[in-house]
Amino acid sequence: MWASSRRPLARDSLLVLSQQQIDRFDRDGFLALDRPFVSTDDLEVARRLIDGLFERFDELPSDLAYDLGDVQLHDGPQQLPEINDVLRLEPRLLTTAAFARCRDLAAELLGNKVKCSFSHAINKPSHTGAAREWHQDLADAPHLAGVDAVHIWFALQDVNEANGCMRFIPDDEHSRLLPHRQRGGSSLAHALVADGVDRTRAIACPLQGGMATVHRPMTLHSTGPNTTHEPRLAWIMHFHREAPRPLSVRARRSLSRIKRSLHA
């Protein structure tokens, strides 16, 4: 069980979840935060850095910056431009309050030591009919099956169904990894789409800027098209529990000597 492996946070960590929210996440596999957890100024800092990356989208390596739409690599306007590995491309993001608070959120759900294993950003252009269709993140990374992880979708502006907020289908005891295919059945597409999704159970999660959703890698989710006049930006961070470092040979010998002296 997820709850049994949690450890109390350090005293200087700022808690953001109630027990009721933690229980809801354990039950449904996702949670929408009900309040912003960074200031307006801190939100603007993160937004400005992400905006800067998309301003140089065409200059970035094609294995990191591409289209999640019908064709992954192409010239001209992008349907769903995505930039991967944003923490390496823009290290100043690591110093933002937004990153610190998302790390705190992951730590509350996974334990005191967490690591950001992947981070990307998606810019959904205005008046685009392109949706990010239903999928499970585990389909892109099956080697992470069984790893305790949470994925945080941080809203860099107000989001709703009109501009493509997150939508989830709650987990249940029958949750499993569904078959996935490339978008549109095309080998030119990068994005995967799940088959056999019961959309009648979908729950939309509108957010204010500075709020976030968090979900498990197995949880089905999607975002709809952006029908508004403004682009919609989101920053996504994947966290997993950090394994304790193995003791060095010297440390193990010192610990052994201490134990022997205690029993002498």
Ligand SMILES: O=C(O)CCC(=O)C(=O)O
The other form holds:
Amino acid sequence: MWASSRRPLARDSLLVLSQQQIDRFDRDGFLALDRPFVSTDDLEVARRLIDGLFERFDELPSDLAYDLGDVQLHDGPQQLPEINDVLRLEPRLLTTAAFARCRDLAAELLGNKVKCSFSHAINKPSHTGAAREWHQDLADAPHLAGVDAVHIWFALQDVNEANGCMRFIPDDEHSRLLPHRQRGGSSLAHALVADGVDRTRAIACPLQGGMATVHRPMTLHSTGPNTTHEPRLAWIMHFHREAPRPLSVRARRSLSRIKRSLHA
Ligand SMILES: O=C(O)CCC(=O)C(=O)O
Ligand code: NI
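Can you now output the form predicted in complex with the named molecule? The one shown was the form predicted on its own.
After this comes the whole thing, all chains and molecules, with the earlier chain placed first.
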């Protein structure tokens, strides 16, 4: 059992961010939500689907399922198994309350209709010394610089510093994309690690299952080892603002008619 207690969802848990939370996100580049925003039952549904994917880890294509630890592709026990494109591999995730609530959360922060551009899951097996070291997600996708996006790290069980919760370094006016190198300086590693990180400002974000942290692609973050007896699982969703749909020919003609009549 991953959640420490059964929690029905109170009506007032339905998420509406306060202005203070939105301002904090804008200032720091991250936000830890302070209460679960899905019921324990809905959390279990999502957890079961992600668990099912990790049970099939060895059968999944190796370009989607691999180790974020020292060596990306290898047989046997994995240090930090990651599965990419989970919505394509397990489309039932799209119908979960967790997905709907995370999309609402992204829409609140981005202030518009949003699209989930990427989604992955990371397992931290019990008693793994492997940390996901400091990095900026933008280093993996520098072509997305300037895109208004939020990355939601949804906790599938209670997380804290003992099992590897998220830690962030607040953005400031000096924030920029730092140089990154492959983990351990090894060409066999997939994970990128940032150089020159000032860890003294790091903030750990313990969460109950069903809560989430949100961060910007530029915000520095890491997770520590999992020293507990249970694996630590997270489902991560990247949302960006949906581009406005181009107007249809008919709509463009009507618009021109209206403009002409205004200037007539
Ligand atoms: O779950 C982890 O250990 C790392 C997650 C992460 O780096 C991310 O969500 O961008
Ligand atoms: Ni990351």
